[in-house]
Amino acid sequence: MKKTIFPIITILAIVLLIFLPYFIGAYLLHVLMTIFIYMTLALSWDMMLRTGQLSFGVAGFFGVGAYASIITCSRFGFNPLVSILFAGFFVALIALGLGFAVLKLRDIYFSITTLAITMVFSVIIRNIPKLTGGASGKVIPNVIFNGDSAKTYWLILSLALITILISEMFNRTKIHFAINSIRNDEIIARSSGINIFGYLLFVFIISSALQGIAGAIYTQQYGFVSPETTFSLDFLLLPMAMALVGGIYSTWGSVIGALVLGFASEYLKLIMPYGHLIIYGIMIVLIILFLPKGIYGTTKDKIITHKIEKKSLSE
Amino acid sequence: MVILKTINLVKRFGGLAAVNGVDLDINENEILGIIGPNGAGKTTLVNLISGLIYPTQGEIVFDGINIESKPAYIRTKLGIARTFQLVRPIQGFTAFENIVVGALFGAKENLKQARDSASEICDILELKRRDFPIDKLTVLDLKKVEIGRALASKPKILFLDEVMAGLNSDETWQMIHLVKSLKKRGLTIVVIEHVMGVIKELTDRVIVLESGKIISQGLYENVCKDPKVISAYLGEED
């Protein structure tokens, strides 16, 4: 029963999301686009966290992707879509190189190094003004699809759906067993035959590339990059908050978290233009305090415990 | 036939030689017991062979190839499996999923094959609560999960590091039967154990380590009478 209903709901939801631009206004569509970008970042951050590595490098890869796309577009005349793909490959390549250094690190050392890398990226970009526009940033003459919001929405929706798909693949295949084992006990993982570095590098490259592509699409939407705004720590902290509120180590946790916090932030902005961030912050603190595993994680735990209790009773 | 051989194996931690020139031959399909007082280097020897640490000097030859510089995960794939003194199940996985991990990566199986071999292993181990999360299992079940994960990698040689510790006498007997049944399946097994009764019951041959050196080896009965072994355990007679 459950097995047939779930795919039908998924397909209906996807169809609904695809046709959404015909039903809703530009404002709501714009809110959704922002939510999907953050959802992609939250999910990709969570993918790395599932291996046990707390990455603070999200904003860095996001920013490099943004710059790669804008520069190839304006300097080398790339088609915007091609430039977005290029940004993904470029960031993947950087992640491959950096991976050999940072993935030997663990715990707080890994986190701090990824944060430092973000800073280094922004310093480098600030200091090659000929290519990047330096501190004042760079503007491209035309935003993607000439500002057609429906087309932009579909592009962002595809990125979010692909990210969800990758995340579910990570949760349903061999990779799930590998990264969970690595997070729990590296010695056990090694003795069970898992190539730890290989899996870490793989996840690091995939999650970084997704962050790079998200950055590229986000900037193509506005047509503008600058070190301050593009490498803003908002692109690290908001996705982290979303994943934590929704529930880490799962696809649906980040999805729910992004929707809840995304809509809450917009709504709060409307009802109290000043000080909405205070309410927003209090909301995050309360959820994490009372639902430590997030909305999705706590609910799922309750259901599983209930099932086991039922099973124990019937035994 | 010798399946695993160490040649002048040495591991120093700073000034301390935990393993100090061990020449060990392990024959195919035997149960070898390794005994020795605390700090004799038993677990260090297993760590060296399974690849968690690398030797300071010496060789390890498994199935005709030198493995002393190969990483642990490669050695597992080649057919060396081990359990840990303190059981280390993967939290968040069920008992069954813990065993699946060994089959997936140690035996390089796909998800379906791994599930099949894991449920086969659960049957062999008589593990009942296989769908329970790890923190809902008994000590004996946890030990079985630990052995199950090792077995799932389809090893040629299995190292059991104090697998009887923490079991009551009834459970110990179950475990002894289990290990014997594994031998019948063609496995080579190395048992590290403190309980002499278990060593006597299980092993074909015993090696005694003291201060990182082999001081005696042979049948359990003979080794027990060896004055060097007695003095290692009880101290010199005045």
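Residue numbers count along the first chain shown, from 1. The term rigid core refers to the maximal set of C-alpha atoms that superpose within 1.5 Å between the two forms. Fair warning: this is a prediction, and the values are worked out from it, not measured in the lab. First, how it differs from the form predicted on its own.
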Given for the second form:
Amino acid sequence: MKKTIFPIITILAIVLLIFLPYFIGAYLLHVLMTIFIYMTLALSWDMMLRTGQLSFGVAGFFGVGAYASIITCSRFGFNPLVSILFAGFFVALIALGLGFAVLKLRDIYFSITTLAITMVFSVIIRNIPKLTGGASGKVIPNVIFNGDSAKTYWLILSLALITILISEMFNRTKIHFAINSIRNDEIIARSSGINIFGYLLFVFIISSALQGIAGAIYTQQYGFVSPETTFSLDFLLLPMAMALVGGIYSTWGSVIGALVLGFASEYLKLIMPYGHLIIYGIMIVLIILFLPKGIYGTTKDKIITHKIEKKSLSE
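Would you generate the structure of this protein in the form predicted on its own, following the form predicted in complex with its partner chain above?
There are no partners or other molecules in what follows, just the one chain.
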């Protein structure tokens, strides 16, 4: 009975999310679209973290995807949807090439290198103004779906659901055991016959492609890119905070974290327009301090502990 309840709730939740544009206003719909973009980034960041590699390159791949989409639309006349798919493929190719170099690094060296890659991408974009618009950025004549917020919402929702599905596949297939083994002890993983570089490269490409697609959809939604805004570290720090608050090494941790921090941020903006970032930061710090495993991780541990105690008492 319990095994059938969760799938039913999941299906009902998806149906509800699909039909939401018919029942809510434009403002709340916009908030949800922003949350789903950051949720995708949080999940993709956590996917790489599960291998033991702390990546700081989220904003870089996000920005490259954004520029790839807007350039192919404005310069080569691509359909917006085709440009989004192209952006994901293009970022995946870049990740494939970079992976052979950066995935040989570990710990802080990998983190610093991926952060540096973001800066390199930004510098390159600034220095080819004929193609990218340089420091001023680039604008497309029209946003995706001619500004139809419902269709844009469904597109962003689809990306978030696909990312959740991929994350769950990582957790429910042999990939889960392989990347967990790599994170815990690479020597044991290698002695067990696990292709460490192969799995790291696979996860790196998938997570980077998702970040590139998120960037492409985001820029198609607003119709504008610039080095400062598109490669902003907000696209790294906020997803990281969401994953940490919800609970790392899990799908639902990032989902919960994105929803909690996303709605909290909007609410704080409304009641404290000039001081909301301070409260927002304090809230993140407190949750991480008192719930080190995140909201989902802590709740899960308590439920498991309660079941064990209940079982021991019954025996």
